[in-house]
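The form predicted alone is given below as one chain in structure tokens.
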Amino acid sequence: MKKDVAVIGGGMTIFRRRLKETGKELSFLAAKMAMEDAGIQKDDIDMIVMGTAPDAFDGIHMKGENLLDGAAGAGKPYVRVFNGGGTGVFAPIAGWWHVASGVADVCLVVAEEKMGSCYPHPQTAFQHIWDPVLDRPLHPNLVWLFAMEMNRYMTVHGIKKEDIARVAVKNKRNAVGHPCAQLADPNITVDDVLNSEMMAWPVQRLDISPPSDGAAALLFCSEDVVRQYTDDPVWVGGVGWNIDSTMWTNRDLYFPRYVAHAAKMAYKMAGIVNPRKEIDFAEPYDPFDYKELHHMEGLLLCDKGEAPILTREGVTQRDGDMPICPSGGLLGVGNPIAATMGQKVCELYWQLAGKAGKRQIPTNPRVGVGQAWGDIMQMATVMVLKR
């Protein structure tokens, strides 16, 4: 019989390109602040997952039992996963299935990224994860895929570019009130992202989020032993994945069809027959700007083509009626890719338990939902708290 889990603590580092630290003390630093906010001592954990994405990062094969000693997790079961973008959200998803199947009663869960050790750049990481023979000759990059679904977005729905870059403007200002942000800016606005450096029409410098090094952690603790750490836990309402055909051409971009697979299989687990109505705030995948409207559409908050109206008229505000990304997202606070965890899912865990800070939404939230996306284009995981 499936468990009831809780999250019980959380912990993140500061984002930035280049940190000193090794991807092992991050993970050491994360892994330490959680279990100090739930109150608890390496010995009361069960087991550990370990989310972290591309081997290349690191620079080291299998680096994921590289990491393991700053996890906490040497002598317990251990185990890495990791999907790409789709890490961040996926890593408490794992977290969450050892609790509720009864394997553990505490399981960490670590998310940790070092993209500052790949040079010259972390897209060099992505050289290799085209089609050889269909994608490869045409030496593509992230940037320029991307760019091509945001224009097929736009160019679908009849979206200014003024429209998105108001995502980014939202985000960045939403970061100054978060202690580890890389990209916070109380004073951008949308001419400064339309007069920024082009990189692939139409996205500029500051559609993208900044690449960045971090960890994040989370705990989850099953409703046996949950009162032992707290009187008022937040409950994981629901989880879903779903992942699309490899083949990117064989899809048309401007909905992630994807996205709202993985959204209905959450929602359905955890109750919510109307999303719009149900969900307080939500933490969708904002690596650009324009994914977090791609993304708001995707978990069925808003219909098709409607994101950057709600976000025009200041609904998607920390203080509008469906805050969107209160952290500051990827945007404003940064992008080491499976440990946007910190942004996805702690800042549900924190914003839930009161514990957001400066970033606190004020209407007393009691429904978040977090989501991640990863591969070409075609990864998604969800996970829904409650209080």
The other form holds:
Amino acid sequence: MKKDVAVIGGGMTIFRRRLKETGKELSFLAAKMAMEDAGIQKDDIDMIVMGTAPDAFDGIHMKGENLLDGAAGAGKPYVRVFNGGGTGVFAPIAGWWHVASGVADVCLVVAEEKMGSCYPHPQTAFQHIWDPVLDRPLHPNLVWLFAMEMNRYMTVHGIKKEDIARVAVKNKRNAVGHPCAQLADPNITVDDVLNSEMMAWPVQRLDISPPSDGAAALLFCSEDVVRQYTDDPVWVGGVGWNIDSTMWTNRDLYFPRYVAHAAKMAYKMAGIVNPRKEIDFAEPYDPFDYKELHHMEGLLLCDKGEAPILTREGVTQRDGDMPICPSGGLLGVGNPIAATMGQKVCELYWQLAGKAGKRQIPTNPRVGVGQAWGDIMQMATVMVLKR
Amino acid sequence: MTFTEKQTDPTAPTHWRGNMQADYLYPNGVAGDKFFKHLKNNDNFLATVCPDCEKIFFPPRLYCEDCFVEIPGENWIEVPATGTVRLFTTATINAHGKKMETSKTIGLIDIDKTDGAMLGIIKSSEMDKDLLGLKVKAILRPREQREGTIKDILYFEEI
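Alongside the form predicted alone that was just displayed, please also present the structure of the form predicted in complex with its partner chain.
Below is the entire complex, every chain and molecule, led by the chain shown above.
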């Protein structure tokens, strides 16, 4: 018998390019914040899920095991989950199933990433994710790959670069209210983005989120015990995940069909028939500005090619009809891969629980969707939270 | 059939030769930073005491993993650079399966006045004897040569 699952606490460290804390220490700080938010002790936690992306970032093989004592995992049932950039939403999905299955009443999820250890730049680690025989001998770089995908998206729909730049402006401005933010900027303009350094056409410096160190944590709790912790729970409505072929060369990149598959899975579980009407706000994965638009379309929140128009019309602003990335997203808050759970799922919880402070959406939202994305443009993870 | 072929030359199948190069700067962390800075200028160690269970962590940590509480600054203490051998082994073959020119004895040293231990190289006048329970002290680099890393501890020597 499946249990209903509530979120009862969240925590998040500051995000920065290089932090002096170890991964264990970052995990501890985030986990402790979530436990204090929920009013819960280590003894009350049945199981722990750790989400952390490639070992090559921290430079510790089996880093899930290394991190566990900082994640309250010592002497507990503990497991690490990992699917690249999708981990930030997949870790909470794993937390959900620990509780939904009935094996745990309370499950702590910690997501950690320490990209600064990989020196001089974590792109060194990304170089090893490609096919070793077909791609790697040509020394491809992820920015080049996403530049090609961005180009395809712009070309199919006739999208102007300035309409994509508006996403970076919105998110870096939204991040001004976020205490963890790395790249908040209240004065940034579209021209700033368009005039920033060209990296790989059409990708410019301010189109991209920065590598970061950081950690985030969430506490999931069964319907059986939730009233011990809160009278007004935020619930997990649905979860979905989907992965497409690593042979990205054989797919049309203008639309992320794997995101749509994952979204449909989550919406079906949540009983959502018309996502555009029933979802009040969203946190799609935005490591690049065009990805927010791509993922809004993949999440079926608008028609294909419509996301830049909604953005231009202000619909996706925090006070618009469909706020998108009210946290400030990866573009504004930072991109410590797995720890972006802080923007993509913790933010849903904080918004729905009325704990988002300066970032609070003014229209009393009741349903939010968060999504992460990763690997070689192939992984999507989706979670719906509701009140 | 590939599976039934006896393959003795790893370069015989057509292939691309690659590597996985990556370089790191591993931060010592908040607790580690304090520990190593102290080690650079002192001849003893630092440890931390959990404010709840009073367990004494060596090497010092920012938090108690059992009580899951942060250890405050006033709970840092100095402890002697001495201890007792709890476990040891003497290695004679290296990681590549080759005979080592000189054997190496490593052990787990319980550090005095703490609940913690560390891995260390052990040197004793009688290396053939049972080293369990041996009282040892840390031999540190001369202070002017220390860099504030674990390598400042050269080895542990019988007291």
